[in-house]
Amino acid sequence: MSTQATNTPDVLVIGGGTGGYATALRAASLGLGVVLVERDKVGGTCLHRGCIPSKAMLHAAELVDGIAEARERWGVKATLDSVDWAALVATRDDIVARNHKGVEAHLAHAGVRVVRGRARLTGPRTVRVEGALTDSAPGAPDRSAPGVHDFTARRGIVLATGSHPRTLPGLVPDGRRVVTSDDALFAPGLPASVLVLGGGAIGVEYASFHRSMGAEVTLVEAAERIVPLEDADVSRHLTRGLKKRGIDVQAGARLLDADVLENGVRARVRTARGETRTVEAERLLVAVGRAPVTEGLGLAAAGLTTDGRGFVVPADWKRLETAVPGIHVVGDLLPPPSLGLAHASFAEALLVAETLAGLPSAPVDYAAVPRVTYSAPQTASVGLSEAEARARGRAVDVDTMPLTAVAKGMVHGQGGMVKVVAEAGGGQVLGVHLVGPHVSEMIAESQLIVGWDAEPSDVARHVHAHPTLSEAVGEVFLTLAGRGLHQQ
């Protein structure tokens, strides 16, 4: 393979996060020549600073919570001696490192050429990269070739540059007292108190983790309820569960100002009742959302622009293709209805790679993409909320069942619920919403139910194991199908 040949790949992907590397892998498996440009490490935010390390830490938090439950509910006289932060971090980092090596190995095996450096569009089919080349393709040139490299993509370019944390005016993250979701897990030690700004999935997860580790936690959300994009009953049950754990949940509140002190922060918060509260904490965690990364990408040189929020909007959502033919977008650069979730970007990657290979590929059904918050309790949802369904003019039947109404829910003792929204009169299931322990592992069934336009009677024919938490899902569908057993 000549240098000239490798500089004219079929597909050039900018960004090696979940959407980018998945696009590269699928395109290569279809016989296309692929160059993947990444300025940091393949795997992106999800692998190195987000999904994977945070869920590793949340698993450790679950173990800590289990010790307390064993002692307080089950008579197992266990006590927590201490948390060895260094050991916890070492396990987390080992999990991340092994996943990283796995992604690199997959790319190498697929013959994807990885280029380390910063990419800039210079035209609708051309990209300039400043950095060093690291090649995994057979017969590729020098494995270390620093400098400027120009590429021309024969079939297309895929933009997958991801996102970065947003912050608030006057709050400058320092990695110790004021942190973002990107660096919260890497700040030194465990704080005794945390103020979390933002009650979306990220903020709730970090609030939950720090509470499990013994911190006093205040969670502030400007919207009238936490996880405001979820069904109102999800917010209500989650709020109840977090408050039961001792987290001070302040919804409908906003930060007035904050002073960074030598050993923490002092903030003033306006509550939903209009009162002004002063909150002092060792750490302030800003989790107010993420913004697309487009700076320095050279969009104008290719004839592209962003919308008012910084997103690159597809001209054709069925192909995720921009107004410039041959330039596609995946991942966090996409505006809603894309969800900014790693598993959604995998689906987007498959669509784009197959489109570039000339294959038919079904558009991403964002309504059937599950949404999960890995707090304690967890939430998991797919499809429309009750309010969304009604706002679209749908007449609906709704059934809700507490998890404590089934034996396994009583065993876990964490509360929670199952809620199903379906078209009135036994019609299509529009949404399923879960709160409780392990519901992240229960949502897959409901994803298929919503994605396949099933009706309650379709689900009611299938038997759920007893005793399980998923039994509550089956019970709700039985009730909606007019065959209820344990619901009055």
Ligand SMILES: Cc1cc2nc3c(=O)[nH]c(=O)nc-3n(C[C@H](O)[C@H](O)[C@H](O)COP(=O)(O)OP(=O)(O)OC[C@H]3O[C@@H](n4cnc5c(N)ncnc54)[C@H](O)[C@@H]3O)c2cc1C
Given for the second form:
Amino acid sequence: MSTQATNTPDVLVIGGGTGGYATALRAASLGLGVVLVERDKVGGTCLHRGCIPSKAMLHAAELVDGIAEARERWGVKATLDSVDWAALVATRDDIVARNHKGVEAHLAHAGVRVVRGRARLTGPRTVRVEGALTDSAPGAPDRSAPGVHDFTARRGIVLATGSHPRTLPGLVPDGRRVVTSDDALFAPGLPASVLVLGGGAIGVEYASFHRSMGAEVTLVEAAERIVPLEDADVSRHLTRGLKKRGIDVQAGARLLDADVLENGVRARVRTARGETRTVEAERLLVAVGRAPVTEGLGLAAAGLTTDGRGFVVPADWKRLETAVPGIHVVGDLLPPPSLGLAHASFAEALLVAETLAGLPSAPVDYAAVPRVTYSAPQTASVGLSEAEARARGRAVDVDTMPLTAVAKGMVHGQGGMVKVVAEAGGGQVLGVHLVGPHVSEMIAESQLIVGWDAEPSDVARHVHAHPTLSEAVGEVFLTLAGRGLHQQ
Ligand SMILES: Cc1cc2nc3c(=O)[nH]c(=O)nc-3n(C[C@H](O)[C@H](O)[C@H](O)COP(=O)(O)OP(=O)(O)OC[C@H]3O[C@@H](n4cnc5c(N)ncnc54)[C@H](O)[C@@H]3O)c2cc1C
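Mind pulling up the form predicted together with the ligand next to the form predicted alone we just looked at?
Up next: the whole complex, starting with the chain shown before.
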């Protein structure tokens, strides 16, 4: 643990989201003096506007869906009275607040000096912080003085300023009728109808949430299928599951225009069949992706630029170091193959902190990072899709099994599937793709299988508990290893 109240820390981190605070924690644990500058709250997007509040809300949605299932399938004579949005928000925000306190406590315990203010690069090793500064350093002279503080980082600077919601030209979120995922959290109530624009993970999760809460939901995605970066079978099963729940899924469709009305929006959508449909909804939720935050960061002063899309591209991916030695980058500021996911940013943070501490560090294996959509049904995958594997010239064996082929899948009664893509002839497992209930928790074994370059026969040696959903994963590996029990 090392505390440093001077303005010459070893490492200065700009941005206290998952990427930034994790870099600070690991660097401090390695004995480096760390200043972490955050203009808002440590925890960033994931904790305050992303992963955590959205998953808390999706948990409530699951409870609502459970009432319908209890009544319709299990003879439990339960009915939903109403959803008290204010109470839901209070529980959600309490979880966020407790996590926020936890992150602050970890940083304090590690001896990271947290400075509240807006940081900008003034050179390859120097940073200026402006704003109403609060400073966690013990004995800092004035703990709430507005002003300007200059820092020089002795070993390096880490850029971790994250991302913000994107929109489309001509579509200006007003926070009320045209909203982003940020606004949706802080809305005064639940809408009766929503048009969700964007069928990536965030759009699908919000479509799923609002449907559970009783809204009429239309989901519009311009690509020919929702979650277009996933395996085609994942998109197909997810689409089927969402449609079964009454969500109007329009893939290959485009928003032509949207009029903002007093109490909602009226949008024209060109469907995949070339028809023009008018959709009226209380809210238009724009979830068309996220853009890196670099405005006002002073990249040019340090000799840095962004690529055409605004990302800061590392010159060395093995160290996540930019073309300016000593300036590193983590999190949503990175272009693909980084994934715009909090857990990817944790891995990047470990890599950068260890690199700055002079430890040998291995590059992030993005192919083995799991990707999850927490809708109902959920999707979870790791590694290559079948199409990606074939496009790379790999001869593959593929096995797919519906989750309802195992007893626990029938108990859940929500459909879903397991798909495994492996090199032909019993070779390395290249990808695992899951759709169904609880698959976010089931993907963990598959990330090890893919990350450890295992083969189906390696997995088939191990026994899965019976009866579980993950038995279906085990069964697919048994089949690929030539030892299938329940698959013909
Ligand atoms: C609705 C939603 C749901 C999501 N769900 C998931 C999920 O389930 N799982 C998952 O893995 N990922 C999820 N994500 C993505 C995840 O939130 C991001 O990948 C993650 O937050 C990126 O972390 P980061 O540290 O790069 O940036 P951020 O978390 O955005 O943090 C950047 C921080 O930098 C600060 N900052 C910016 N500029 C400056 C400056 N000049 N000076 C000082 N401070 C500055 C900002 O205030 C911010 O706190 C979700 C995102 C959204 C929007």
